[in-house]
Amino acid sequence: MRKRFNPGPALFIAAALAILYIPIAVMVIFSFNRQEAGVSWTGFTLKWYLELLAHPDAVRAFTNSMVVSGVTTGVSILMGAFAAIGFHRYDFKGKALLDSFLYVPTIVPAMLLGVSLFSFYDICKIPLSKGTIIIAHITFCVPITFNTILSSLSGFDASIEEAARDLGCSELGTIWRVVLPNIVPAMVSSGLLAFTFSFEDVMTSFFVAGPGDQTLSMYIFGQIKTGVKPTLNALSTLVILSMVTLGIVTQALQKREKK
């Protein structure tokens, strides 16, 4: 017996998707609108394109941001790779302690760890520059790869490694030769996704920013207060593509991962 179509799950589906991508529609669209307001269509232009591109402060918070976000990711595959590593190869005391307390940074408020960040700073002395805002994402950032790549190697076989050590590759020969050319796909998604944590966090590089390292994020968070303008809904479209572009990159090389 066929069963009847219920259109209710659709149009829940369809509402949901409605309410996500119908705000983010109107202002790529408004992106393009010739008229300074916003509020009507009047043509289309590139003309805030082209006037966001000469903007100096605008220009300078996005390479402070590429520079963070460069740094912060290379930094952040590094250690959670090795970490990982050494989490799925070795036992020790205190090591499911220590696992749940990698945890922790993704669970924090964003503010509560800028505000403890910028109190550590402050006890040491240290000055505020793109150093402390690099530190201060990289806290959050490393259980992202952290935790992607132990769950890639969680269905690792490890008779390569002993078929590799069997051979004469030493611990350090099997990790570089063998775990880690295994790993490569979980490392780059994992980097990604630490790209785009870093890339668009506001509220702890707020705290932990010195003069002159505004990054794009909150260069955007700032114009915001003072109105909608064309140029920042070009900035967002800007940035939204990149984060799109990121996000089919991350899914793609995750499938590939599987496969």
The other form holds:
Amino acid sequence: MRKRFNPGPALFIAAALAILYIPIAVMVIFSFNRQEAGVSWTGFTLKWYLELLAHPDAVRAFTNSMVVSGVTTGVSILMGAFAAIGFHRYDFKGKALLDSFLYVPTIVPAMLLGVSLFSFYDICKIPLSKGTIIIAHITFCVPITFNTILSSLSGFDASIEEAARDLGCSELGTIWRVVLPNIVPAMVSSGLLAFTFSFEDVMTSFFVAGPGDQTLSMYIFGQIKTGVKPTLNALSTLVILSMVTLGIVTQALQKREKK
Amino acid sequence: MKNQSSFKKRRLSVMGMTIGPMTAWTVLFFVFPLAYIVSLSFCGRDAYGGIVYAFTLKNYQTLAKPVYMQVLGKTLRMSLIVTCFVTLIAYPYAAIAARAGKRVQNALIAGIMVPFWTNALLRIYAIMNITSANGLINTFLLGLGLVKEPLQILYTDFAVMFGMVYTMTPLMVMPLYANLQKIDGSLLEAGRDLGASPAALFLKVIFPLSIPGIVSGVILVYIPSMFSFYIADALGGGKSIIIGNVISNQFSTSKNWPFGAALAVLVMGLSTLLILAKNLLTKKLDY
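Can you swap the form predicted on its own for the form predicted in complex with the partner chain?
Now the full complex is given, and it begins with the chain already shown.
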């Protein structure tokens, strides 16, 4: 077997990753730069971060996002878990069809979901608020929690359930005391995933948010349109840091679950 | 088993309690709104932006006007270019990753997925940062004396397409990687033993087997890129308009919802056709 070292693939990977990471790195580095514009480094500072805290809009957008994504995550986990348990335990006609139907909201482009819910709220006379954003987010987050939890249930030992029933546990009691505790890890990791999707959404929220209810992603979107700003660099750095941490935690949890 | 029917009833009610809420939710907040927007596309509009509930095809007639057809054509073209570039980057990346050692494989996949966890908006902003008049690229070019004044990169079609390629490449890497990884190594060995050159091996074995991966990647990139109005807004600065912007404007500033709905239905129809074509193709390849 001849094996010559070919530098091509390594170079390609290096170039691809460089293009991917350099813009992000530049943004992070310049969030600590004293100078407001340009690319010359004039010294380390944290003033853009402090200035950010003094922006009431940014702080409010952050709290809005926490409320919206928090409620979305909670409801999505519960509704997804229940549906997954039902799907796992019962067989019925049209199950496969229902399964693919319940998956559609995640494939449909976020923007379509946004405009259709927007018109729907209008005809139902529902005023736009944080609640209307939450409804929209739950709609595309439940399929995520549902599918994650369902796939974790496929490895669940059915004999434990039978044992519980034989020992006199009711149908609901079995679900509550036996099935639920077993899917907690999947509920947590799918919840983190749902939180990420909800937190990052712009295309749906853009249409269904009330005037004072903009989420952090929407706030960033509004700011981006006005151009490059060091405070925005700082905000982006904070968001990137927390999202990457969240992503790593999710991955780690999913890996532990598989073991 | 003294009470079979009550057991059955109980079972049914638990089933409804578990599956019911999610199904009801999806019908109420997904099917109804979507059905409403389809019917809205056949409604009229009065002078004040109000909706007139009477059947008309006017919106679809407006849609056929050259202005809108041009935007649609441009969107389809831009999405196509974006998809081609994404494929050209994602394919070799996925192929290299799929054939590397287990550790390198994990590192390469993590390398492309980590930025994907961060908001797409922030990645778009990062692009703005380096392409602006006093950003990294222009400072670099000016410093080298390659250009006399800053290049206008930001707020062009190029910037929009670059942003789309930048944000959507991971979407293509994942299905391709999953697909290429499954290709049986012994198949390649057999080819090599029978005297196939690396190029022939790729063209006759690897590439045909990876078509399903390419197709799913294309769907994952092409459809969202038609809708990503925020990328066109941020990197195109209002000068580069795609169909996503036009739809978004109808629902916000222009207040012509029925027309916006018709546009949305059109793009939705195109997307559905693409997905159907994909299913047909993968079925055919599956024999």
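Please read all numbers here as calculations on a predicted model, not as lab measurements. Basically, rigid core = biggest C-alpha set you can superpose within 1.5 Å across the two forms. Numbering follows the first chain given and starts at 1.
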(message) Please determine whether the C-alpha atom of residue 13 is displaced by 2 Å or more between the two forms following superposition on the rigid core.
(response) yes
